[in-house]
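Quick heads-up: it's one chain on its own, the form predicted on its own, in structure tokens.
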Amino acid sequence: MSEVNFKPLQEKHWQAGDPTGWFEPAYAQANGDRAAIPWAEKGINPHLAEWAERVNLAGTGRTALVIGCGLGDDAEYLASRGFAVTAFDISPTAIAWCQERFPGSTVQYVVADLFAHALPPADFVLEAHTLQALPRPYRASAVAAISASVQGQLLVICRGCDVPEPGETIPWPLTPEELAGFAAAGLLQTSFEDFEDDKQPPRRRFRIEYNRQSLAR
């Protein structure tokens, strides 16, 4: 199956004020074919794996939360590094897909809505590519919800830009101004990487590390 055209689904839900409601029908229409999901990495997010290897990320005795886990590869990777992982997605089909892909996994996969459910606190939180799939008016609320779950460390991986460009389409890159919401929520930015990936053409990416300030002092 080729990639599903999700634009009609997106527009329908966005116009109804439901920025995330299109994900469930999108996963359902894919009908178990990963190739039909354009944002599904072919394995672990390389920008997570590269960073984790470089900093020697250790999870033993620590909890982790994966925001918008999709098909579960990043959650499984964090579990392999010793974390007790909770991974959530708004799509029941995506969560069922994760459980089917990884039978016997130690990861706790749950259905949850970033805007409607209190997220479980975690020592390490991963937000990779979820915010960039949200229309800009909804991002401040999402940043606040994610920040509230961070007990220790947060890693954000996203497309990046200095200012929004006219006519841009999903995924919408995040700006430094939008990312400042994490600091406003009490997190301390400890590193900020601005780089181009290896796609053709290359895409600008941000990779930012935050820590809960009370623990970073």
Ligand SMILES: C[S@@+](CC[C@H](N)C(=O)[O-])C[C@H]1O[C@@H](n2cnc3c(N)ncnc32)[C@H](O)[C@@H]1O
Second form
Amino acid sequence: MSEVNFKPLQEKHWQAGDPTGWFEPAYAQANGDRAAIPWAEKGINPHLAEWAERVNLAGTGRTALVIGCGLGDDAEYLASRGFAVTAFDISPTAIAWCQERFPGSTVQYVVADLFAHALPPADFVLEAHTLQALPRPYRASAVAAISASVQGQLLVICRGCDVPEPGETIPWPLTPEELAGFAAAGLLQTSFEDFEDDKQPPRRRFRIEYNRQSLAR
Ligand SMILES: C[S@@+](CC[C@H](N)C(=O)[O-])C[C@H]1O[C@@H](n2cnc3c(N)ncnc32)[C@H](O)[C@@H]1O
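Which structure goes with the form predicted in complex with the ligand, now that we have seen the form predicted on its own?
So here's everything in the complex, that chain up top.
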């Protein structure tokens, strides 16, 4: 199957004031075909793997939480680096799919809505590409919910822009103003990378590290 056109689903849910209700039917429509899910077919996020190798990210004895884990590749990658990983997604189909893909996994896959559940605390939190899939009015509360789970380090990987562009479509890049919510929630920004990826045409991306412990030094 080629990529499913999610636009009608998205419009229907957004118009009903439901920013995230389209994800579950989208995964269900894909019917087990990764190629139908545009963000899932490529495997581990290269911007996570490249960073983790560069900083020699060590997970042994540490917990990790993956926000909006999709089909689980990044969660499995963090588990392979030694973390005790909890990975959650709002879509029960996505979570069942992860469990089916990785039957012997040490990752705890959980159905949860970051707007509705208090997230478990973790030493390392990964947020990749979930915030950019949320309409802008919902981002501040999502940023606050994610921040509350960070005991040590947070890595955010997202599309980036200076200000929203007129006529933009999902995924909507994050702005520095939106990202400032992490600092407002008590996290210290320890690194900010602003780069173009290797897609054609290239896309602007941000990769940002935050640290809660640094504040106590
Ligand atoms: C664009 S996908 C990115 C998935 C994965 N992080 C990746 O990079 O491949 C966004 C994911 O966030 C999940 N999601 C959206 N809103 C959510 C919420 N409120 N709580 C938990 N997961 C959510 C969706 O179901 C979807 O799997």
